[in-house]
Amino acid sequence: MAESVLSRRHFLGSGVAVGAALVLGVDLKTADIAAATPTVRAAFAPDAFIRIASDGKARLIMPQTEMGQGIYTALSMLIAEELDLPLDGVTLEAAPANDKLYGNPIFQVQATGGSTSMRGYWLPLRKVGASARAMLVAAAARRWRVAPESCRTEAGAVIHDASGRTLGYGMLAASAMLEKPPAEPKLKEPADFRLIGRSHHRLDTPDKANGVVQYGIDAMPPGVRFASLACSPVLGGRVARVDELQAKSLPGVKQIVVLEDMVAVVGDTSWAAMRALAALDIIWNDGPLAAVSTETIRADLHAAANTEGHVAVDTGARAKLSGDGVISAAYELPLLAHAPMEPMNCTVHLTPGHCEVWVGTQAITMAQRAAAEEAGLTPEQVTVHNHLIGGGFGRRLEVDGVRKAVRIARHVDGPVKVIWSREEDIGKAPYRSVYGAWLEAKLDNGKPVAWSHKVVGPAVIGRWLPPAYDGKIDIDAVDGAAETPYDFPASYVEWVRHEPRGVNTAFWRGVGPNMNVFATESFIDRVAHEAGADPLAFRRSIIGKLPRARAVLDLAATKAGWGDPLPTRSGRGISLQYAFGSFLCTIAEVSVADDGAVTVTRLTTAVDCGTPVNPDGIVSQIQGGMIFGLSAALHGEITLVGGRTQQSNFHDYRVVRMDETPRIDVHVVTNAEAPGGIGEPGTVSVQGAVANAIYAATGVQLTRMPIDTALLAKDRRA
């Protein structure tokens, strides 16, 4: 079969005028974008992220990574609001790998993660603008001879009206970078805004329909070869051998390279390398993880739960939780695979004492010393450059893919794209852990007068960055059990490090609240039912310290119409969290069948994240984020059969599909807060909301997920 040479992008780019300016997240790449852009001397660099050339023209260094989110448009909206620019006058250019100056200030390490980029970027980014703006303003004061507080800024200008002169931002660069940048610029006040708060299109939706924009699976340099590959199937193993007659004699295929624990089959196009690969005879050692199992993964969880943690509340709960009112229940979730659209990919040429990089990636630095130590170089002798990305997800904080990528590239002579097949992602990837958390509460005239929480996981955080864990506690395997939005009298919150054998785990969306959520949501109804109270007015009961968690709560419950009459076996189930920084009530509604199946027709969600800095991206992120987690509940599972992984790609590790999402309403509050992140809370919210519609439905609650129809049929409850 012959490739054709009409792809997706000359499709969807034909009869498309591009013209010379660059549209905002066209191109990670510099040279790509210097190319795509009118030369133009960058004359006023006031620090690492503002460049504003003698045209006029503003760029920003973007520190963070587009994967779908949209923060390359909010980043730029802070930006061009303290410039006084139009939104459509702020141009990108991707941040080189530099911790120092790029370094995301809640990690410390420059990397897109953790609904982090707003939260980390609010205050610093507008400082850049606003500092820019005094620079320019007293550039022209000085020119003027006027006094700075004379003058404003408007559009790309710095505005005298005393006497009517105007001076374009292109004309004070030069003289600006003269300027002492102020020691505490004044940022602008709420009232002021003219575009934070208010909605915005995607900057970058437009050059993604029309097949512009460059993922890091679209990069092509010059001579670049293709390359599949195959990983060990169980976790561990090694190649013990390979019968590659066939495959050589295929057309297309330029070598086959065989490595300790994968092997690779390297062509001129990626369908000769993926046909090589499959003709391979693949005979795998699969040394001692062979005999790991769903099974075992589950006993060794429940094991763990058993021993001693690290402690990461106490308030005295424990000495409350004896005796009469006592109540008990454990929740548990599955391993979970990432799934981006996007395959994983990394192109690299290594050449003596170079290594250049071609990729998406939300962890740009640590993708760099990864290759650097793969190819036995230091890191300023390699050079990433980093791409939009097809779905992050977390699986992209992962640098595995960089290391293979510079593996096969040492034995390949010029550049060699690498590009993961479905059933390699799904089938060997890094996975979100299994996770379990065992709560205990204890009852007081219809009120928990005691609360104890003990989760049991892996530490992420512990692994992909260090200097954030202390050796006993991992913050993110407690988030959202060791702060909730309610007043428990008495808690005691624990953590059991507990990495499971025969997986590389994780982050995944919405992170340790997955499972803290979910779990304390669950107990909460557990809680509620057995005080005999109605859901909402148990939860509301017990927030007193945190009004933004009532309001949300409240909003949620108004919106959906909580108390309105359901059909027979129809619920509506309550999730209530605070975690990133942002307040978030979901409601679903479900309605579940004789046979148990589910369908789950409309999820209500009240967020609060503060200042809204684009509410019509807000929205977006949370629908896409409860589809995500739907898919989650209703479907997601990674189940191993002797250490092999049993799904393969989307027809077995399912999606929502259409026909299954429901009706999505978001309500966004209003208020001048601090932004929190908003990138995964939508994710978190969905399980315990279905979870608790279900058991308002039927009675039962199930404990683990996905959603297990079995045990919701109507026949093996009589």
Partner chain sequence: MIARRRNWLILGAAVLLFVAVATWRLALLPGPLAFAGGTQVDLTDYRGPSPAGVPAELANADPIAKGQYLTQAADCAACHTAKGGKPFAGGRPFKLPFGTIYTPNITPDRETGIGAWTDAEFLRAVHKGIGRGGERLYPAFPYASYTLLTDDDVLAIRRYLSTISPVRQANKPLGFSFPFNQRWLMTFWSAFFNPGHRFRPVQERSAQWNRGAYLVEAAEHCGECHTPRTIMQAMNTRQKFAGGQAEGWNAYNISSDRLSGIGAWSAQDLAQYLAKGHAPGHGVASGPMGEAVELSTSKLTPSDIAAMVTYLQSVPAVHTKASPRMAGPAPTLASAGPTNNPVGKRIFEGACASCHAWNGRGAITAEQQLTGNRAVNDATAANVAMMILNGIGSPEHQGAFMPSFRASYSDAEIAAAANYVTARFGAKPSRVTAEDVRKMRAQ
The other form holds:
Amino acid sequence: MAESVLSRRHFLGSGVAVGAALVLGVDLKTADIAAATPTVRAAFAPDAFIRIASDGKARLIMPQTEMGQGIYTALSMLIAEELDLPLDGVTLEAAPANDKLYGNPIFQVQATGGSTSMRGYWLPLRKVGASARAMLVAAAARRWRVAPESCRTEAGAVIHDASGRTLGYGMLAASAMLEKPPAEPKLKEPADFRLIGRSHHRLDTPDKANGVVQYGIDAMPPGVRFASLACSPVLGGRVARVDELQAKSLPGVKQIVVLEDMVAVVGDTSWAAMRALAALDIIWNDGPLAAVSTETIRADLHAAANTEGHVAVDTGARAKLSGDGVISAAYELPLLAHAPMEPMNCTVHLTPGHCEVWVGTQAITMAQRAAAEEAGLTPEQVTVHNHLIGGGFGRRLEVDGVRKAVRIARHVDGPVKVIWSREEDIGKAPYRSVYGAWLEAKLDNGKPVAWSHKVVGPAVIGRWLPPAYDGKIDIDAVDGAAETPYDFPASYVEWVRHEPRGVNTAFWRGVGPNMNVFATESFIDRVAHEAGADPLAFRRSIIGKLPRARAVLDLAATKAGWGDPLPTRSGRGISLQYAFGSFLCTIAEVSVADDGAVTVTRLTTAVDCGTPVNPDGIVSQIQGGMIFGLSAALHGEITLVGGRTQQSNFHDYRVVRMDETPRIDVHVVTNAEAPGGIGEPGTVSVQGAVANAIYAATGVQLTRMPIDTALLAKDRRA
Amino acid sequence: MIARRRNWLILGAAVLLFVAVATWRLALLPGPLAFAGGTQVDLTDYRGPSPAGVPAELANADPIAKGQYLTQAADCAACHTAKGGKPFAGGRPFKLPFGTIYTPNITPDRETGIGAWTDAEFLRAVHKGIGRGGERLYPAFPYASYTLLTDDDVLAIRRYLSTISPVRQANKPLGFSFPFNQRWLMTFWSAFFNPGHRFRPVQERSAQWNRGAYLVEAAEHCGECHTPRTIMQAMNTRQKFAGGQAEGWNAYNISSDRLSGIGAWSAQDLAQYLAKGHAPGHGVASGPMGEAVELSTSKLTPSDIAAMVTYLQSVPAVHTKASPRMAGPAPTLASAGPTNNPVGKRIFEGACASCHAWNGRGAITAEQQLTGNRAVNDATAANVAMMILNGIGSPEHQGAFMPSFRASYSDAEIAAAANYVTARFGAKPSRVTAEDVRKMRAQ
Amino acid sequence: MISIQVNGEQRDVEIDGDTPLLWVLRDVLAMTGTKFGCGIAQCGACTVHIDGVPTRSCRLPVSQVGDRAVTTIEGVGATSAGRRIQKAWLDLEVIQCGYCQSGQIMAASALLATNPSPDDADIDAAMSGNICRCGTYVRIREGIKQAARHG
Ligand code: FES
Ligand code: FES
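Give me the form predicted in complex with the partner chain now, not the form predicted alone.
After this comes the whole thing, all chains and molecules, with the earlier chain placed first.
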């Protein structure tokens, strides 16, 4: 069973006897609440959702991983809200690996990603808080012999105003456990929220401001040695020969581990290992994928577009897409690396019959199973210490690194920390796949009467979460295409599964909607252009059934000063989306220099993600997500030659820096709808908005990312 | 047919012109040591320790080690190793105005290398620039310098080369177009511009000086890059060490002129530069010079380095007009720099300032100092742009390191960054254009 | 044996002098607050102060530190600028994943120590060498300004 170093050190405080606690679990699939009666307690204690002990604090067993998105804080707020506890009355403990107990309600496995945390836990966590509150009230009422309805709760205590009596939760915890959990706990009305909807300081940040927090890369089990690894530069390549002579003689080198597809050096410091690794002369057998290049990958993508896919939506558009007024365009996205700031790493200590793993992962049970498989153990024999994550973005939903680290650890005596150099991380990682989209629309009287969208891309869910894939439609691959904010009288959405050869692909912040929203929003502008309509007016005219979409569109347009005059070769562009359960509209403002250089000067976003749980956290996620998307739009591209990635580090895989950061204004719409996801929508909206702004500024519509400034130079001949 | 005849006519005219001009130039070109005065004597007549061979420290080394030392001193590896290729297996391209030439395989492979060559054939190639089949070699191979090497030293190199692992790698064909692919023309070139004799020490100079001269002129062949060339591509020894070009880089003036050359460098600076590739306040060896230091001069014994320094410091000053006085310290405030180049400033801000510092003094190590650096004070900014394009060294190895920004910035951006650097830290702002950078990329 | 002064304490380390300070701090002294991000001076995650000057510890051989004072994220709170920056960072919730923030805070506090009221251009000049993959730049800028105001 796993436990978190972080939770023990920073949230748990002193141990509290379980016996005196109210322990409540919730079945995440049905949101049914179960109390830990003395007879069944063994079955789920301590693996339950909350525990209220004699100190009166609620300890939340946190199933989700904190990777900067602020989820520790937002989920704690849900519990504290319904329990009428102050926010600091909730302490956190990272959940151990257990899909059954802690599976994400949306994925059914214990994973953090896809902007699902708030969407998945909004009701279950509030229900468990409300149930606990009801049981505490019932216990107090029984003790005071009054009607439960005559009691109220505030700041961690049950209060009977009529008699002026008060009992803290700590005093009631043990007896509350004897109460029956309510069949249908009553949730607070939004009007009564004290915490939800107000901005709160995050629980995880103080330790991040002073160097105290420990990420996976900071794990230091006693006696740890440090390893650096080199995998084949071509996917599927094998080690042919290694000349160790020079490397062995370098100071600090302990061991050289040569496996069939990778080489690792173990040293006294990570640096000693990295230096020796560089001094090794490794000859690789590249294998067949050495023939892969960016050109072959693109050619394959285009070839796939000519094949039949699976139909996601068909409301009779195809027959109408002929004759005059048919517009078509194709859009394309490149391979991208995640490049989280914390380089990939994993620390492993393998002893007979046991494997201990320190890692920051978005998918703890997958990490546990991967380690078990590579170590030849059962999952129960593997302890995973999950750490806070220095940037996930989907990269840490993959457990390839855990596998490699365990394989290395099998040859090392004692604990070994394997750190990927940045070059290894960017050069050989699983990537965001290439995607292509082929769109057609028919204009009749200035209105799109038929719309067709063919998406070509991989089935990442199909690989990563097979039960969620019916073999026909990968729900992520068509997210943002199958459902758009617009009312097209007739639509046709088709998806062709295409896995690029020569690279492994993975989820990447924004996932499927990155492609689909970029393509849809670019094409909407194109169609509006053909219709001679203003992009804002055109969008307004085709939004009907989704007033929330229209509201964010209008809000963003007003705030961005849509229509205000701009200098020449400057422009504004809109991207509107409905994805991850949230509505979002971004308006980008750009200026394009005569040589084609693009400066994004301003991004204005209006977001409606339903009930804004921690509004400042939402703003922060949108700001950050947009900069992540801006890096992709301006610079992001992984290219291959001879099966090898040409980028290696931040000097040639550029990301946006402070001096390229535009002014960003985020406007959060407040309503009482169920919360939508917020980690990814910002990223998704940037490419379309920037491309459309460039279109407005120059008349050139870019159909591929990243921006190719050569296409935008003023004197470029058509 | 007509075109063919025209080509022959042009060729004929070119040959005539060549002969006329070359003869005239030949009469005027002094020998490599002419500046020193005194009497040059044959090695056998020289009174004193021989300036050739290995230094005293290696007197008792085995012949292979001696051969290796001389092979390093002659820097054979730099040219005969392709990027990412096996050492000495050749294939490195040199782009010349008339096309591309690839260095040959000099590993002992019998078919594709020089394993089957006789000693005489090897000597003939190194001294005379004549290939195994009698074909003429292009002077991209510096035989006009190597001709000064003694037979013993050439054969010691040969012996060492026969001990390395053979690599089967066929030589690439010459990429020159007509008429430059006419190898026989090199017969003329050779006749005029290859001194064609072994090193002749100057009796009046010290043993150390003569050793230095042997190393600088014969083995290290410094003049091949650092001496400007005549239009006939011969080293113009009247402008000895006044600076030349190498693979898109400027090879700076290394005469003893205080302003344009290395006259203001202390002996210690020079020695450190040759041994470590960096002299405090003077900059870092990069590009071809970086390779020369890494593969050759850094492997020399301190006594040999000292000898080279002694010799180099005796080379008369040649003032080159394009060398202004170097700029002093730059301002610490970012905003105090050039304001007319926002693109360059932004790149410097993000990718450069954290190492080089806004005052150009270097933020982390002394190697990062920009002020006082010849490249930064060179108004062509050729080397600055080449450094941004190609970087220096590798992150895990000792010594200066800078990543290559070739892939991350456009030609215009690299030009802007180079211009910003010269304007902020150099004597005179450069005006590198995107087009210049495009050509440099192709180098 | 190499001796360096870190956060006011003299520390002796038995290590190859070529080892960058970053790895001496992390792997030898177990001071893991200073982060590894790129190893080639492009990201700023490893920024420490050497005699107050923000310096990329991933490219500084420990043998070159000499007797200059090293300040790390663990010690910067003891300086006035460092304390103000840390407070502003929490007040404005600058931090997301936090991995780059040791370096950001070190760079920002060095800026504030030398320039009590930096403008946008000064902030760009001082902070653009520090990459934040979570994209916290907007708040970093605000954080520096707030810390300056509360000087
Ligand atoms: S790790 Fe030192 S700058 Fe990136
Ligand atoms: S906060 Fe995550 S990289 Fe900056």
